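First, one chain by itself: the form predicted on its own, in structure tokens.
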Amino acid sequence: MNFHIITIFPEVVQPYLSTGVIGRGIIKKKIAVSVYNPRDYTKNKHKKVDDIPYGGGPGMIMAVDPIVLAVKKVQQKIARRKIKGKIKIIMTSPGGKEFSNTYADKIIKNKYTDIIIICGRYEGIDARVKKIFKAEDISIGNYVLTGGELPAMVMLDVIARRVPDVLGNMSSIEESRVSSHEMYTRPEVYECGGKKYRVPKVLLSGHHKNIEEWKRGSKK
């Protein structure tokens, strides 16, 4: 699967890349992922990506033809493989539809091979981007990020560990196994402050039912 991240702070996205599951699933050749910067598709001398919004308002707005001119030189790419590409086009924006496992999940069953993310910045996007090119607008929860590039990340993350063998384990799910937001290492006691912190019994016991009863309630 090949992930396309549209950004105006591309040194905000590059050192995530190189790093664990992503970084080894880029290695593996799993996944690849290639950052693209508006910047360099502007026709003004100051390479300006933004102005000022059509009926008043604060701040500033992403303009249409950087980001236009960037999604084109994407599709252009995925048009000279031989293999003929499936395009997903999703815009970052608080206002959209909330990203989940789910959503993760019907990525990888429509066997899409191309993933477009172009990331707010400012107030937000000229709305004629995603007419243009049919793209979704999606939220990672319901609040306001200063850009798209840290929501750009997480769906790269979760959707990149479902891609088969980036994992190496696809039971390393955890939300396709019984697993539990309470987790417990060596030593089986710890002590701190003059009181014993100790390993939950049923954990200690290796009767596999009792555990995974244990998990399921823990994870309420």
Contents of the next structure:
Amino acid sequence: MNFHIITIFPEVVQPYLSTGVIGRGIIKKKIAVSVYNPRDYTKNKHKKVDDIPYGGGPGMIMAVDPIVLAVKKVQQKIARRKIKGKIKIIMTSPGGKEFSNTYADKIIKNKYTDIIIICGRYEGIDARVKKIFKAEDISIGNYVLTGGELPAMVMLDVIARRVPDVLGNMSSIEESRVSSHEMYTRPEVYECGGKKYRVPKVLLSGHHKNIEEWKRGSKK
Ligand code: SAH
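Having displayed the form predicted on its own, please output the structure of the form predicted together with S-adenosyl-L-homocysteine (SAH).
Once more the chain from above appears, this time first in line as the rest of the complex follows.
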């Protein structure tokens, strides 16, 4: 699966992409991530990507043209590939449909080859971008961030770990095992502030059925 991130702050996303499971997924070529900066597609001398809002109001709006050109560049790249692409275009937006595991699963099931994620900054993006590409507005939660880069990384992370062979061990995907949100590793007893914190006895019991039952019970 190929991800294409459109952001005026590539340096914000780069370190995340070279780390841990995602970094290894890229090295193993299970996923590929390209980053495009709308600033590289501006036609003005100052590489300005924002402008004042029609109708007034505070802040600046990301202009339509540099983003449209960046997305078109991605589309052309995909069109040149031998294998036909199936593209999903996502706009990060606090007012959009809420992102979830279910949404990520649908992306995988629908066999998209390319996910384009557009990151907003300032007050957001000129609404015509969404109309031109029939993009989907997606929010990662009921709060407002200063930019779409973190949302893009959240979505990429959740979708990528569902791509076969990205996780070393597929059984790590929650749905395919009995998982718990409460977990322990050594030491068995940890002392802090004169108090002893112990690993629940059942986990030390070796009794498979009881352990699975406990894990189900601890799942919130
Ligand atoms: N004025 C806008 C907020 C802009 S926040 C409004 O009232 O809706 C700037 C950018 O950050 C947005 O364009 C979007 O790309 C991103 N963003 C902020 N919060 C987000 C969230 N919860 N989910 C997804 N993207 C978000």
